[in-house]
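Presented below, as structure tokens, is a lone chain in the form predicted on its own.
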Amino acid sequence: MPNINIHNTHIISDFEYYAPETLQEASKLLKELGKDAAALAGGTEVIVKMKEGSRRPKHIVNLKKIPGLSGIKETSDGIEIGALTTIREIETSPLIKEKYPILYQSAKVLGSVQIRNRATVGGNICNASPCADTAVGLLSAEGVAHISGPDGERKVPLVDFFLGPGRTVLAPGEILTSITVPKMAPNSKSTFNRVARASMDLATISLGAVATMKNGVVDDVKLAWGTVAPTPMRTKDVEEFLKGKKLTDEVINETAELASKSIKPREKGRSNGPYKRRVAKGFIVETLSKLRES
């Protein structure tokens, strides 16, 4: 009989199960149990992580009771989308396809359909991977999260929400609680490009933009990226190149080069800085130019 290595990925360690119904409780909760617990929304991360045996909390607090934390609202600044909205009611949404193009384009390309039915926006976003989709299309949109704790409510930017890989700027006993995006303008454009393995893998990298064209010169843009430094990241500095020129091909050719500079990938690994750097300064070409003759 040959040797064969057998693991059982349906064994879990034992932990410690709450489910609190108020952000309050989830809150103290969590800062009291503090690195050992681990908070739920969708599971599609902490469970795959705990069968895997990558990670072991002693502690999972649910955050599915806790009314007010999910849907998608249209508001006189924009809209907000809480925290346990899934991946799959912001790809459906027709408030977000007619009005929000971006935040469709970076939801429906994460995983597979029964992902997205269990995947929260919230959940994606508190993971802090570098190559979280919907991190990408609302770094791009200027999102802003919003925040609860033990000494109440705050509001951070996206782009300065992310520290690290797996790390946020949530202190103990923080949630997430919703993010909101202001209005669109109206004539803006979206794009969104990434690169897989595979077409439901992780982005290898990614790019979201948004744009307002004004007679065929650039008046604003962002642009934001995945999988290309240790957190999703925003190239400013490439965005500031941008403002107030027209999108010649001289012009878009600088900006690619730019753009591949700013970016901050691993120089070494599977897919390597160089690769990205290509990458980069293809998807800057096929945006602008789609920008040009939109």
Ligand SMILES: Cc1cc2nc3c(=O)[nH]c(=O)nc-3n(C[C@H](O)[C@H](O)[C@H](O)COP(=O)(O)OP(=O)(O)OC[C@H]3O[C@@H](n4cnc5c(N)ncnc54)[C@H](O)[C@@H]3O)c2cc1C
Second form
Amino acid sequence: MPNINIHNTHIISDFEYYAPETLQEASKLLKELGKDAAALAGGTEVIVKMKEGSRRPKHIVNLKKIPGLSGIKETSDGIEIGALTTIREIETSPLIKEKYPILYQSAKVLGSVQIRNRATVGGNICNASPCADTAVGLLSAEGVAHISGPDGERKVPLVDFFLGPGRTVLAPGEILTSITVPKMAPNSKSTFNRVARASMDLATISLGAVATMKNGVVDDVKLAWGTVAPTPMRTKDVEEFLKGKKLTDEVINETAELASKSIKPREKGRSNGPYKRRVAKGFIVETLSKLRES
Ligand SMILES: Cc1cc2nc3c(=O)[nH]c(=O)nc-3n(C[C@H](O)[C@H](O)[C@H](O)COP(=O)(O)OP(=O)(O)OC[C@H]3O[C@@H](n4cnc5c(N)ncnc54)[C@H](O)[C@@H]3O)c2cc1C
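Starting from the form predicted on its own, produce the coordinates for the form predicted together with this ligand.
Below is the entire complex, every chain and molecule, led by the chain shown above.
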């Protein structure tokens, strides 16, 4: 296994670099090296933080030499997206655009084309930022994380994957290998709302919605939010409230009110709680009005 000591003058601290060629090797290394190590995918978080000095891993374990961790595959149940698949591959996949539009919508808003060409979906998920755009899309599509580690493999629905800002259920040595998404109903509609200070900025608040209507009433709906809580989150109480309802103006307004109470934004700060609750209401009114007209 290559083990090169790199002294990079642009990065403040020295680190040992590893490029394992199997998952088992990578897991073993990450477990042995513990908190001093960082897995590296596209590096648009890790390298930026190292340059800023906010993260100083002593060991970098590059995952990119491990085969089989990248690409989008259609399966009998839905699709499987490898953890190292870039955001740009998701954005430009005809399969995703046609059959999983919410994933296309949440990928195309992330950063710039340059960032999307490097950034991976696994990095976006494992970084566990409350504003992670693809996390919001994948949560509303009921994505499931596939994990491999020293003790074998396991699956965790994304709704249970995030523990807090920068924290996930991944144990030492565990690697996200892919995310699966179940088939979406052919008549489902999806929307992605996002507010940011400038178009390239991280989301101040976002909402991914996937819904189906039957005989004029809401048959099923999934609402996933970014930057309204310590983790990306679903508002299941709001989803339950909507099921079986006709989307009258009254129902839409009641849902907006309920959603504004269901999200858990920080009360203080620049984009504070009252602001986010107002935007959340607007997002719901826009989303449900579009759904009613579709
Ligand atoms: C200019 C700029 C703009 C950005 N704009 C946005 C934006 O609009 N929306 C948004 O959501 N993000 C944005 N980001 C953040 C970033 O680009 C994304 O979070 C990106 O998807 C991270 O992926 P990566 O492959 O670069 O991750 P990396 O930096 O390689 O890794 C991120 C974290 O995940 C861990 N990790 C990576 N892959 C795995 C794996 N398979 N298993 C276990 N752990 C893993 C790493 O150890 C690290 O802790 C932006 C970043 C920059 C620099």
